[in-house]
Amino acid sequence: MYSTVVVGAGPAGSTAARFLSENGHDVILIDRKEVVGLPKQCAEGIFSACFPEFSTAIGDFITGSARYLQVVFPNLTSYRVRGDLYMLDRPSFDQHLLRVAERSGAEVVLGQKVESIDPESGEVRLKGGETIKAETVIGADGPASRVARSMGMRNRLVPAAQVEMTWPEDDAIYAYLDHDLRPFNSYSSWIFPKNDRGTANVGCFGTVPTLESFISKYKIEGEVLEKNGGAIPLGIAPRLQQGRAVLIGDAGGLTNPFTGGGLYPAARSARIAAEAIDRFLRGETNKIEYESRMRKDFVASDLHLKARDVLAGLSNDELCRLGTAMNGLIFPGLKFTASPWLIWRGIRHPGIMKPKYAPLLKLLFRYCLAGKVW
């Protein structure tokens, strides 16, 4: 018998196998692909405040990187916040955490599908009738997670398309707030540059044709050379765990319901789900306890989920009033100390402070003192 069964070798899947594996626990890391990380479903981008989650070395797998998040308003005007970002190779990325866990201990299976598991019990069935038992199980495996539906519990999803085509050297990521281009979430629309490689990733929530709208309206030009596409969960599940079991990351429905963005989520919930394994394996605690700390630690996403249906309120000419009163402010990041600075630069822009727009500042101060980045 295993100490865990980790379901999915993604970002969160490998890093809970390795921090596990270190602490001596005997872990089976599966995933259903021959190759992860492929196809890319990814923007790319991560702060770099988060990237220390992962326990890991810089290595080949950055692409560039940014000085800024550029929020783009429909009439193009636009206000920054500071904050220095990453730009990855995702396959890259992926394939290196899942050496780092194979090289901490993890054994690893690829190719191998899951049906169900047995939250109870810790029994995992695979494709063609074999079963793993394990003390624990961890479902990392992703938007659809096979462990999660064993759970009772579906993630609502939304689909997200993006290209990967050429582009100039940028000190930004972009952010495009656009009414007519919002189907799902709040801000609809991203270029993410990858300096190294002169490309970037355009991309938005929705489909195909929402895609090609966004840039056709936006004037984006440059050579397409690739396209990729997939499901961004939009919101935490309603259960984490159950029995053995725990949801970790895109499975767990762990992302940014702002921005959809999964990788510091990925990266936190694997390692908090790790710490509270490595305790209930070791006979300190009778259960996991690990739900009451994650949705105590992922505060901010209630912040994010109001943020978001205060922006899907507005109008394409109310966002261009508010672009307006924020054009070309820079704020000095999302934590405590931009606090006075959100203030000061509210009280020289009064057009910011209407009562439309009032709902949001108050989230984006309260963001500020919550001191999440992601």
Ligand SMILES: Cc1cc2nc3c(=O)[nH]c(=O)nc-3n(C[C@H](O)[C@H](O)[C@H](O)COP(=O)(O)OP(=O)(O)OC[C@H]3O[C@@H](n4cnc5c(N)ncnc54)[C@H](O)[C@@H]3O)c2cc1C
Given for the second form:
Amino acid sequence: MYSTVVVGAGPAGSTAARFLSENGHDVILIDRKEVVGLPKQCAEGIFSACFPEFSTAIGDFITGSARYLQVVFPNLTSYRVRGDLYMLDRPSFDQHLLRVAERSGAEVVLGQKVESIDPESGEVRLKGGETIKAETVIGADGPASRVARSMGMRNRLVPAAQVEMTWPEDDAIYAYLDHDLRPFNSYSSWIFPKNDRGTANVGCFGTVPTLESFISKYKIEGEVLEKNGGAIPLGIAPRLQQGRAVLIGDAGGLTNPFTGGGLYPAARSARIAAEAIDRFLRGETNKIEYESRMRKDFVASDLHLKARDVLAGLSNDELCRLGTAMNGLIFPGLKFTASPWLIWRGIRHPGIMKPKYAPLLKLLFRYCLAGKVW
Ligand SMILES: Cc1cc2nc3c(=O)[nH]c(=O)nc-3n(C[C@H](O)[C@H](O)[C@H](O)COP(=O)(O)OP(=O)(O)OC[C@H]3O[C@@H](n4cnc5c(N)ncnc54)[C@H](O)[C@@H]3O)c2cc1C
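Hand over the structure of the form predicted in complex with this ligand; the form predicted on its own is what we had up.
Below: every chain and molecule of the assembly, starting with the one above.
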């Protein structure tokens, strides 16, 4: 009998397995893939301020950095936010996190699919019929989580399509806001250059035809080297734990619905879950105190979804007006103290100060207080 079975060795699962193993628990980490991280399903961007949550040093898996996030409106107006960004090599990053978990003592089983779990008994059923028993189960098996299904839930998912194409040296990553590209999220599409590789991940929320429309409408040019994509949860799961089982990362729908970024929430929820399970296994609590803590964390706040709804509801006319109001602004940092006059110039503009934008402004204010966005 194991202390914990972790289902899924993505960033969330490997991080949780590592933290629990470091605390002396008997952990088994199972993934259906023979090689984790492949195929790539990520634009590979992460703000440096989010990185420490993984408690690992910056390594060979960085493929470039950018100094700005540039937000582009349909009339090609834009503003920039200064924020040190890393571009990952996601497959290497996932494999690195798995190695760290293994070195910490977790038993790793690859190429084994989990069919279902029993949250009350802690029994995990593998494809082929074998069962494993554990005192606790962590569901870290991504957006279409089997563990979540065993708990009676399915995540609401949005599709994302992406290509990696050749791209010149660049100092920014780009987020495009365009309602006509059917935004499922707060922004519709992105370009994330990877300077060390001379490529960029160019993608959108939506399917391949939407991506083709984006590329042709904005005249994005480059040689396509790889096509990929995936699904992104839109909104946190109604429950994050039941009996002996908890959901972390995409399995719990914890991706930021405003940005689509899920790496930071994966690490954050892994840490909170590992701490709660550690205390439970040591007998310090009589139930796993994960959900109550997680829901209080800003990562799980419904403000992200509310702000996403505001932006997704704006027509292209409104977006163009907003773009014109903000065109050319450069916010030197995410901290409010960075440049009060720039913020003042932005918020006093009549195009921006509208009651319906309140959740959006509130969210941006919270990001500034936290000093990071993800
Ligand atoms: C196109 C795209 C672009 C993105 N870009 C970014 C970005 O730039 N920055 C960012 O922060 N986030 C981004 N994300 C989101 C980010 O990739 C996810 O939030 C992140 O991967 C979540 O990590 P996870 O460990 O929870 O899940 P995953 O990374 O999905 O890992 C789940 C693991 O579980 C395994 N698994 C699944 N089912 C089973 C099963 N039944 N049995 C055993 N194993 C199983 C899988 O093989 C996988 O290894 C993007 C997502 C997409 C789709």
